[in-house]
Every structure is written in C-alpha cells, then in structure tokens.
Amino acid sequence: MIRLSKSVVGRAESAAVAHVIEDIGYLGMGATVGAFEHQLEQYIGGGRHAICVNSGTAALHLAVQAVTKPGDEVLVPSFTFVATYQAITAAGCKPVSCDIRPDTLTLDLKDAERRITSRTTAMMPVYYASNCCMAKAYQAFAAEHGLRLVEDAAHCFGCSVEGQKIGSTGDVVCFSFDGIKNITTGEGGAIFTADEEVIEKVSDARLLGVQKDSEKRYTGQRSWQFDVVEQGYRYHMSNIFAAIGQVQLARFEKEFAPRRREIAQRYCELLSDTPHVKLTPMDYAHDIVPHIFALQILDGKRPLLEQRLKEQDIQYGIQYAPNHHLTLFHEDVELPVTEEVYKRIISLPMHPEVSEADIQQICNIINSL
C-alpha cells in the first residue's frame, strides 16, 4: 500500500517520551510544554507568543472564543475540514459560508464582503493545501472592515509569505500538530498572537479557566486557590506531547520540509502538461511546505482515477466535503466555485516517506486516464 499520509516518528521521539516518563515523572502540562512553546516562538519569529493546546480544533475554538461573543458571525470558506466549523459553533458563533477563489482554493474576499452584516465580527480564512499566498490580503481586508482575523493555518506550519513565517504576523494564527501534519506532537495545536488580552484568555481557558495557572505549571506548581471568570476547557498540551514536538521541530527543516517540497515539485513536473489535470500554482521551492497535495481531475475522469488507484492499493483523499452540505451546517447558499472544485478535487500521497517510485507509479496512472 502507498499511504496517503502517515506519522514519521522514530527512536528520537520514543527517547524523548521515555525521558518525560522516567526522568521528569510528570506527564501533564509542565516545563516541557513551556520549553516547546519557547522553541516554537523562536522558530516562527515576529515576537509572537505561542500557546500550546491538545488539538488544532481546540486552538481554533479558543481563538474564536477570545475575540468574539456568542451570536457573532464569522466569515469562513465552506471548503474546509469540519473542525473549522465546529470550532466556530463551539464558541457560540455562526459560521457564514463563503466561496473560494478558483486559482488558490482559499477564501474569496469579494464573496466574503457581500456576506458581511452588522453581526459579522470575525473572519477565518483557511490555508487549504498550505496555500498561504493570500495572507497579507486577508490581514488588510480584516483591518479595512474592522474584523478580528483568526487564520486557520492547520496545513501551513513552516510556510512563509514575503520572507515571513506564517504565524509571525497578523492577529491570531492557529496550527495543528496532529499525527499527519508537517510536524506532530501526537495530537496537539498552537495559537500564535501578540494580543496580550488574547494570550491571557487562551492561556487560562485551556486550563479550565483557572486564572494564571500556566505560569505555575511551567515551574512544577499548581493553583490550589484560584478564581474562574470565563468558560474554560481541558485543552492543555501534555509534557509527553510537547516532548514529541521538540524532536519533530528539530527534524523539520533538515528532513521533513525538504522532502515534502521535493515530492510536490516532482508531482508538478510529471503532471504539468497533462490536459485533464489542473494544478494550483504554489512556490514549493521556497515558501510552501505542503501538508497535502491536492489537484483537480477534469473531464469527469475522477471516478476512473479513484478506481485505478484502488486497484493498485494507493490511498487518496477527497478533501473536503463542503460544510454547507453537512446536516448540522446545511445552508441553501450559492457557492459555485466550491461546488465545482469538490466534484474534481483529489489528494495524492504526501508524506516524507513517499518514494520516487511511488510518485512515478501514481503519475503514470493519472497520465494514462
């Protein structure tokens, strides 16, 4: 089997976990989480503060909760994983489904602008397939319309725009570190921001709303007498997860990022002249570290491609079902680009252990349709 995605972990991650278990002896949130946050801040740059949590969804949820109030509307592309919508509704807000651009597969600002109402207080662009080229435009749009900006950068760890890492600028940026992302902590996520009020709210909310508990846990203490003034959750990251993350971060620039870029560039080289394939242009040589590799199969040939991939035991993804199609979030809304892209989109195997032979086999199948 050629797998669509996988965790790439080994002895170094195992040793780091063993160190937490055998030497540190405290498995919950403690100094290892604080150290990992500091390392993330140094890597991303921009003077932003990192707050680690137990999933990317938790990061989005806490970020939205920190900058909105229940009943607010949040502009969001329907073409995203359901976690994006669940995070918005978990904060008591309403996701307002927007269309995507055909050239980037990310939030269309012209469509979003038409959907702004008096209740719109935030927007959540999603950097689908690591495409973050619109980051500056989203920041400018949010500033122009007085909106808080929560960037869903779950696909985008390690990516850059104009020489600046995603997470180093903007309002509030959220990453995912689940098992198949660009780096993993097993499960996990992080929020990056320079907003002191958001930092305080998110830091407390991840620990059940207990005020100022993070600082104590970093030094091996606990808050036994405390106050709680806002809704909180058990969303903190554990020392075990942070230990895995420290090793993954150390491996990222030398191992993971170069290989992911190489794989994407080879797919592009072998498929760029295929008439029934539409690629999304991205700078894989410098700015983009791809989490998934998605392309559109034209001329109604996607079902045939799915059949042939299955026959050769090659996994693929259909990422993602538009959220306005799902029962919980169903809307009768016109999103023509989203509808068309969903009929044609398919994701090919993308992880550091995809081989050149794997790439050749997959592209031969696509080119022979």
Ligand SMILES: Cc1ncc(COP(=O)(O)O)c(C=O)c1O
Second form
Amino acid sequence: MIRLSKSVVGRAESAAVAHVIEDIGYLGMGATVGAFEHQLEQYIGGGRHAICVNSGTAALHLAVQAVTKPGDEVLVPSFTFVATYQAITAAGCKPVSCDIRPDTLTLDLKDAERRITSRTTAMMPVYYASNCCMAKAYQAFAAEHGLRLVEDAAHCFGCSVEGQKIGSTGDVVCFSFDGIKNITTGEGGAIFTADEEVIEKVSDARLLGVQKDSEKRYTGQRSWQFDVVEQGYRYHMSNIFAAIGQVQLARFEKEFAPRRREIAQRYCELLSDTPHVKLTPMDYAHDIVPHIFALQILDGKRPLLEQRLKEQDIQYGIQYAPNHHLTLFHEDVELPVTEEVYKRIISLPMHPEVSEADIQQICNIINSL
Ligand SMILES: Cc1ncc(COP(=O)(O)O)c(C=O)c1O
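Switch over from the form predicted on its own to the form predicted together with the ligand, please.
Next comes the full complex, and the chain you just saw is listed first.
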C-alpha cells in the first residue's frame, strides 16, 4: 500500500520521550515545553512569541477568542478542514463562508470584501496545501479594513514568503503539529504573535484561564492562589509532545523539508503536460514545503482515477468537503469556484517516505486516464 500521509518518527523521538519519562519525571507542561517554544521562536524569527497548545484546532480557537467577541463575523474560505470553522464557532463567532481564487485555491479577497458587514471583525485565510503566496495581500487587506487577521497556517510550517517565514509577520498565525504535518508533536499546535495582549490572553486561556501560570510551569511551579477573568480551556502542551517536537524541528530542514519539496517537484514534472490535470503553481524550490499535494482532475475523470488508485492500493484524499455543505454550517451561499474545485480536487501521497517508484506508479495511472 502507498500511504497518503504518515508520521515519520523513530529512535530519536523515542529517546526524547524516554528522557521525559525516565529523567525529567514530569509529563505535563514544564521546562520542555518552554524550551520547545524558545526553539520555535528562534526558527520562525521576526521577534514573534510562540505559545504551544495541544492541537492546531485549539490554537485557532484561542486565537479567534483573543481577537474577537461573541457574535462577531469572521471571513473564512469554505474550502478548508472543518477545524477552521469549529474554532470560529467555539469562540462564539459566525463563520462567513467566502469563495477561493482559482489560481491559488485560497481566500478570494474580492469575494470576501463583498461579505463584510458592520459585525465583521476578523478574517481567517487558510494556506491550503501550503500555498502562502497571498500572505502579504491578506495582511494588507486586513489592515485596510480594520480587521484582525488569524492565519490558518496548519499546512504551512517552514514555508516562507519573500524570504520571511510564515509566522514571523502578520497579526496572529496558527500552526498544527498533528501526526502528519510538516513536523509533528503527536498532536499539537502553536500560536505565533507579537501582540502582548494576545500573548497574555492565549497563554492564560490554554491553562483554564489561570492568570500568569505559564512561566511558573516552566520552572516546575504553579499558582495555588490565582484569579480567572476569562473562559479558559485545558489546551496546554505536555512535555512529552514538546520532546517529540524538539527532535522533529531538528530534523526538519535537513531531512523532511528537502524530501517534501523534491516529491512535489517530481509530481509537477511528470504531470505538467497532462491535458486533464490542473496543477496549482507553487515555488517548491524556495518558499513552499508542501504538507499535502493536491491537484485538479479535469474532464470528469476524477471518479475513474479514484477507482484506479483503489485497485492499486494507493491512498488518496479529497480535501476538503466545503464547510457550507455540512449540516452544522449549512448555508445557501454561492461559491462557484469552491463548488467546481471540490468536484475536481484530489490529494496524492505526500510524506518524506514516498519513493521515486511510488511517484512514477501514481503519475503513470494519472497520465493514462
Ligand atoms: C487547514 C487546517 N486547519 C486546522 C487544522 C487543525 O489542526 P489539528 O488537527 O492539529 O487540530 C488542520 C488539521 O489538519 C487543517 O488541515
């Protein structure tokens, strides 16, 4: 079987977890989380502060809660994982479904602009398939319209725009470190921001709203007498997760990123002349470290491709069912690009252990449809 995605972890991650269990002896949030956050800040740069939590969804939820108030409207592309929407409604806000651009498959600002009302206070673009080339445009749009910007960069760890890492600029940026992301902590996520108020709010909210507890936890202490002024959650990261993350971060630039880039470039080389394939152009040589590899299959041939892939035991993804189709978020809204892309999109195996033979087998199937 060729797997769609995979955690690439091994002895080094096991040893790091064993160190937490056997030597440190404290599995909750402590010094290892503090050290991982510091390493993330060094890696991403821009003087941003990193706050680690136990999922990407938790990162998005706390970020939205920190920059909005219940009842606010948040502009978001319907074409995203349901986590993006759940984070908005968890914060008591209303997701306002927007269309995507056909060239980037990310939020279309012209469409978003039409949907702004007096209640719109934030925008949440999603860097689908790691495509972050619009980051500066989203930041400029948010500034122009007085909106807070929460970037869903779950797919984008390690990607850059104009030489700056995603997370090093902008308002609030969220990553996911779930089992199959560019780096994993098992489950996990992080919020990057330079906004002191957001740093304080999300640091407290991840620890049940207990004020100023993070720094104490990093030195093995905690507050016994404290106040709570805002809704909080048990969203903090554990030392075990952080220990895995430290090893993954150390392996990322040398091992994971080059292989992911190479795989995407090989897919592009082998599929670029295929008439029934539409690729999304991306700078895999420099800016982009792809989390997924998604392409559009034209001429109604996707069902046939799905059948052929199943016959050869090759996993694929359909990412994502638009959120406005789901019962909870259902809306009669016209999103023509989203509807069309959803019929054509398919994700091919993408993880550092996909081999050249795998790529050739997959591309042969696509090219012979
Ligand atoms: C676009 C997007 N946003 C948010 C998330 C949520 O991240 P997590 O699974 O770590 O909660 C994901 C996870 O796959 C995602 O793909």
